[in-house]
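One chain comes next, on its own, written as structure tokens: the form predicted on its own.
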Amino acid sequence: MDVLLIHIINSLLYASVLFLIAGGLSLIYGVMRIVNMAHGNLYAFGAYVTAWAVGTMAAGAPVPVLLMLLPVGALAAAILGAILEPTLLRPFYRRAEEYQLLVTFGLLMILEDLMRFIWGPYPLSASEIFENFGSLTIGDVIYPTYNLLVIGVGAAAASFLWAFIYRTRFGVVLRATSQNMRMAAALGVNVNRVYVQAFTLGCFMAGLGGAIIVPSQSAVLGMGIDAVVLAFIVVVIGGLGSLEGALVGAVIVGFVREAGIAWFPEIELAVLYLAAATVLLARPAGLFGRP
């Protein structure tokens, strides 16, 4: 019973990340129409300002400072999205789908060889985080009360992004932004600063993603491209464009690779993949997505 109740919480572990990551991907997609292959390397640059924010003041500095610190890495990816998306993204809006995929890989190489430059090659940590947090006992088994927090702050962003969305003025105007841009636009909304704040907050999600995961796994290169793999997977099983597709999605992602790594660690990925397959075969725009 305890080694299964480790396994629920490490499923939780992994859906709350991926929902951050997934979320702000399929906010992003849902508003813009946009699938925004750098979403992964935003999501690394978050966990690399984090690391280097706290590698910076970790020396005698108590917890709490260092936990105010995990958000700079999200506020980063932030300020990031919101110089990118009226500089090189917006042009590509009228264009065929193909150019913005070109443009987003484009600027995925072009944040990873970012990182590399400032960051170097090597791994950052902000371990003093996790180990400060210490441990808890759970039956006979010892797990990182660090952890909790990660599911926490996961379940935190998802309540605060439904009423977000759902229950103010702003979340109105998003809505009706995504659903008809052309009549927005006629009503007297700001369809470029809506969009600007849309590329925002997704990439604020992104990064913040990076830095809450980065105390208890270093901020390596190539991990951006390993996450959005991931988010798109969840992507694909929630419904691209659909927030309640990309908690449900996580969730689902959650659980099953944790179950393929504890009993099938060889087909991790084969079994994720035929998750998002037969969620394709089934239904083409995913449980909660609209053809």
Given for the second form:
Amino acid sequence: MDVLLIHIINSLLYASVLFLIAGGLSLIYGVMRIVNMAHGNLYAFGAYVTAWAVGTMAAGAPVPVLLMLLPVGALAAAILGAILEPTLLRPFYRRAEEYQLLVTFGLLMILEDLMRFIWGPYPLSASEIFENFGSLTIGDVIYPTYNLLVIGVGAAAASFLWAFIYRTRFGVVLRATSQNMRMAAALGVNVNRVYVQAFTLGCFMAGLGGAIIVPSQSAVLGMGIDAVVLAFIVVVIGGLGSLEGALVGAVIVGFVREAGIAWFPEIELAVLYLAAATVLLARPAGLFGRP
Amino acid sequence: MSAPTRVLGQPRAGSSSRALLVAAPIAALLAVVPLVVPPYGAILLAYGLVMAIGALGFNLLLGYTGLLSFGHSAYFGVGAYSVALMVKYLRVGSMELFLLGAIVGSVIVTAVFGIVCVRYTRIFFGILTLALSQVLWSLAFKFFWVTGGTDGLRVPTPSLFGGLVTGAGDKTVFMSHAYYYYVLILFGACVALMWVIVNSPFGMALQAIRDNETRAEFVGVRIWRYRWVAFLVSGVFTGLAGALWVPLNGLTTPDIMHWTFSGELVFMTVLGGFRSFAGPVVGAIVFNYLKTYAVGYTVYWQLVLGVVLVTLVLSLPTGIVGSAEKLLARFQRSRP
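Same protein, the form predicted in complex with the partner chain this time rather than the form predicted on its own?
All chains and molecules follow, beginning with the one already shown.
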């Protein structure tokens, strides 16, 4: 029974981080119709910046200070996104989708090596925070407290995002642009600005995902490339461009992954990819997507 | 895409003879390469030719059918692993049997994947092919008792032409001469076959689907079936490339099934220009040199390749061949 509870918590932990990555990816696609292959690298970038700030720059500082430094990675990813969109992506909106995929694939390679250049080939960790949170006992199983914080942040981010998109003026503009970019522009919406804001917000979420997971794991090269494929699976299951879909997709993938690790480790990844292919076959637009 | 989308370099009537006129000197040049360059140069070019076969197959989908696959690493990997598993379980050593096995393997896999994928276009096709290729990658990665996991599987030097040429003796000499010519012959055969395919009524139908799916359907082209056959042919070419690649490399690892390798195939094709027949061939050979020297020169080779790709897409979207043709056309026009 306790073991089952632990499995459920682990699934939610995994789902929280996945939602942050895939939610950003989906938001960007929903508004800008661009599939950002380099999105995983922004997640990795957030993880690296936080690990660098917490584990290297402020090593030895009191824990509250370290916790304050945690969102630095998310902010850094947001800034990077705000720079990338107008410079690199804007020339491609009028061109075929294939070119957009290619340019973001090029960006993936560039960012991957930039991180190697800045932080070197070795893993970077910020485990001080993780250790300071200690652990609690659930039944007779010892479980790290920090993981619960990650789930909390994931849930908070999901509700914040929902409120932001459905309850604010900015959200209305964002949804209008996503539904019909030309009409929104005709009504006086500055589409270029909405695009920058959406891309920045998406990158912020990815960076936040990296920032909150890095104390319990560590920042390694290639983490972005692994993450982006899982994020693809999430958005394919949930529906490209739908935030509800990203949430449901992340929870499904989180549970399948956890079950896979526990009961069928050999085919755990294969089952995930096959699940995505099956959903795409049955509902091409995903569970929550607009066809 | 609404402008007339005639493929650049697309043959006009009776231009097969013109194509032969271009191909003959290139073939002669490629044939003398092992005699004049050091073995390493010939082996490097053999890698390039192998990749060219793969990219040629890939471009039947991207350039001629208008489908961007991000999962062709799977078929390359199926070709490579078919060979490696034949060595491991059947103790086969003949290259012809390897090629046969790779063709059978890739036909089976692409036939199944194709049924699933050809219903979609654009971004969904790309993601679906990516997801399916990752299934194979994760299997190759996890079933280590069959595939060797990340250690991969070794493949010894095969015997060529039904045992007439064996790999006994110096491996470098074998690879840079006998095997180079073997690759060259198959490369020539693949180029000729692909030329026939894209200029056949079938190839024309694919281009019609690419340019206007609805109209093509109205004219009576059965879209899914044509796409499926194109998918099959494309995958088998890439599988063949994988089979030829394995003995050259001596080892196959799950890396070649990972989706980033699919990205490299896309890169090669765009580098050469996917709007022309020769584009992927040129692109693959150039990419092979580019990557080899970038890897040798710096640990940040991905950065180099990424910058090249972004610049290319920004400024030369028609690739090397397309840009060269444009330059040539301007040059001819300026002359009286």
